[in-house]
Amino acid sequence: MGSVVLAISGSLRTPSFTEKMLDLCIDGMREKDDSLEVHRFYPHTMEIGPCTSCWSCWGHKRPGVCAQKDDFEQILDVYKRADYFLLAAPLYIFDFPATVKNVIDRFFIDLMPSQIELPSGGTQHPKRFGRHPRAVLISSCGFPEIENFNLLRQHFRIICEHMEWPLSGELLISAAAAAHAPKLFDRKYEAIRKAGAELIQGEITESTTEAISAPVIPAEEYRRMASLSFERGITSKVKVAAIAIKALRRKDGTG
């Protein structure tokens, strides 16, 4: 039997720009092992309620068992054996949709009660299940600047770090709205697959990071092609594919 991948489809909308991005991700790591076992979750399509903080887990008569019984227990399920977690999800408000932090809230079952030291310092919670599969943020954003995914960043890493989570990549793609403009994310798609085979092989590279990543039009170019998609008629799309023609032709070198 070949590892098991728990992934989150955190997007709402269908089809989803997000989800291709992680489509491609588990393409790249199937072309290293065949024999992957996916195991993929859509949130806002089950039922899944918050966690209520009513500690029943933490109690001595049923540890390490929830209180509520809804469609969580599928998801933890997997989780138990889980050698990849994969959360791909949507910038929502510079952060994750709520559904998808529903979901990580409800992790708050493999912690336990107890209080120990960080190996960075600071304090944590012994982990109940022993699961440490390698986690992997996937996410895009409507912005052109990669900077607006700091706070998830942070957010994701911080998560990793309490769950004892490896984090091996993130894979970010800002000006998500130019994936509509034919062929100018080609090579972005490319470097997903492969970041897909290098988080088999151990984790994803710097290079393939920044690849996934870099710009294909400039800031001010790929305002005003989003903007105009947001607008009625000929003259809107026309202008929205000379914007697109011209950034195509400026990334192959004949523009």
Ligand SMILES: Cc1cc2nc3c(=O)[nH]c(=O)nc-3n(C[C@H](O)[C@H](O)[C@H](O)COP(=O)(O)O)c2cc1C
Given for the second form:
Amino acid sequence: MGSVVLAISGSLRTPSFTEKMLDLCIDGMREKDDSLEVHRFYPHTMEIGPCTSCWSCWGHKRPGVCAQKDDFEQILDVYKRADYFLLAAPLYIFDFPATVKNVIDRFFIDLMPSQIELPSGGTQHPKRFGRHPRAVLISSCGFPEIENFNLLRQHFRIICEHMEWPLSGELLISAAAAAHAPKLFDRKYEAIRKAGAELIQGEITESTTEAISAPVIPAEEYRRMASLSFERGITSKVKVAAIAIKALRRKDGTG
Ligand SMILES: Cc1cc2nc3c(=O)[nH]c(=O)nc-3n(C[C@H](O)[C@H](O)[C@H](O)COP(=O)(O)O)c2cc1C
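Switch from the form predicted on its own to the form predicted in complex with this ligand and give that structure.
Okay, now the whole complex, with that chain kicking things off.
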């Protein structure tokens, strides 16, 4: 099929757990489209200035052209051909990392000055480039409750509505520190790959989305595990391993 994927990998660290989720999703997409064209960008490594609100992209001289000549042009070039927009970003203080928000602000270029009514009520700007990539949010966070993503999800939904990007998936994993324990997340990884395949075939199903976000360890145990993982010494490591083994046994029905 040869679909074009614009992928933003928004974690500022390597290795990144959120990027691992992105990798798995792309693997799944490739299973169904072996000529998938993937363009991945790391905003924090790029020269991308913040939108300065100069309004020149809304002026008459050069409408739709940004006054800043920087690396955002690379992202915009791909965006203008993109069929999918995968936004992978860890949760930072309940929302996107600043470097990712910086990129989102620059998509202002895709909006025209006039104000029109949103289909759902409210107001929007018409789109300039007529591109409507299917958008997927991929995120992980360190607290155990899935509700920690509420603000991020709402933010992304509003962005998608206004940018007219059909929201096509939310792949979210809380309690991400449990990824250090072997096997605990294996089913989630499989589900993310499946989500990628489903995305190419049509829709990511509710059961796949649920399999990705379902808790694998009680919040209380996870909090102890996560707290201990920042302590020094062998004792804390042994305790972390014991909690992980208990959770794994429970999950497998052997504990
Ligand atoms: C600056 C900063 C802010 C964070 N804010 C939150 C938060 O609000 N809620 C949360 O559950 N985790 C928070 N975390 C934890 C990360 O979301 C979590 O470790 C994530 O899995 C990291 O993904 P990565 O490996 O892709 O960078 C924060 C981490 C950092 C460094």
